[in-house]
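Consider the single chain below, provided in structure tokens and representing the form predicted on its own.
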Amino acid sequence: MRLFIAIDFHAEFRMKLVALRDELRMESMQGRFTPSENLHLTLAFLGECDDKQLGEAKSAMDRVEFKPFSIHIGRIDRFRRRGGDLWWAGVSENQPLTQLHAELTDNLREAGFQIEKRRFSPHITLGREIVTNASPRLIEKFGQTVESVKLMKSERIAGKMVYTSIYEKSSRSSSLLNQS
């Protein structure tokens, strides 16, 4: 299974990332746009993992703590690629979104999952290959609150990348969404 822990959206959240999705495709020529169900805030990519290493997400899930907090995006930018650049539509910085983050990574390093030691950088990834004239800006601020974060199972179904939750962390506690 290919997993990542991810923050997933509320509708209304998920409405207006999809309208600066689509704003953005109107001033490309080409690129790959992030289909609306797949939109999400990735905290941290696990890859390739075994019924073990699930467990063991699971695991180092449970044990972090937090309580309900806000997120809110500010701007949309790039990261320069050849072939077209990656947008995304920026987090605003925030204590709680970073010391989820950090707890969450040392204890998955502690599991034995090999992490990114970059900084953190919140983003959601609107798409990939785009080649625009458009140019990085403010946008007038948007958020949701987090109450959860996710385990989520990524694999190509009919030729289409598809996410299914399979365990969540709530703020209160876990719950298991559904058996893999």
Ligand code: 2AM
Second form
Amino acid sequence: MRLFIAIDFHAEFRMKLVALRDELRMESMQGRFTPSENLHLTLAFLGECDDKQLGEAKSAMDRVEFKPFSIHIGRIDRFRRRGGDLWWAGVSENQPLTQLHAELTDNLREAGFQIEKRRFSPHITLGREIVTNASPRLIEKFGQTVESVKLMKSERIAGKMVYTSIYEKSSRSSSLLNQS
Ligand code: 2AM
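Switching forms now, from the form predicted on its own to the form predicted together with the named molecule, please provide the structure.
Every component of the complex follows; first up is the chain already shown.
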């Protein structure tokens, strides 16, 4: 199974991302745009895993501790690609998110996963292979609270990418943290 760890979104936040995606679609000549239900923020891509690695991924998630925190979208931008760019909504610089990513990837590396070393650039992919005259731009900020991270299975079913949550690690509220 092909796995990744991601932050999933609340309905209202997702709707705002969909509006951004649709605006970009209107401005584009070509592109494969992310279906609403597939929008997510990847924290770590694990690739093809067996059952043993599935257990190790869950245990790496269990060992991260974080309190609920906020993420905000403030711009859309692109990664240049031959044949059409990948466009994304950018998550603003965010210490709790950076720390969560660092702890999670440290735990995964300890468990033997090969996690890419590139600097974490938190982005939500809105579409791929996009040809457009649109320019990267700042947008009116919107956000949501993050209360958990999810282990996601990625499958291609009838030609479509289907992402299913198979495990969830919740944050701990500060009152719970104070009790321990
Ligand atoms: P992307 O949106 O930047 O392409 C599920 O496929 C998620 O894992 C996507 O968000 C994707 O990031 C990421 N992903 C897919 N293949 C990857 C790879 N080889 N290395 C790193 N991340 C990958």
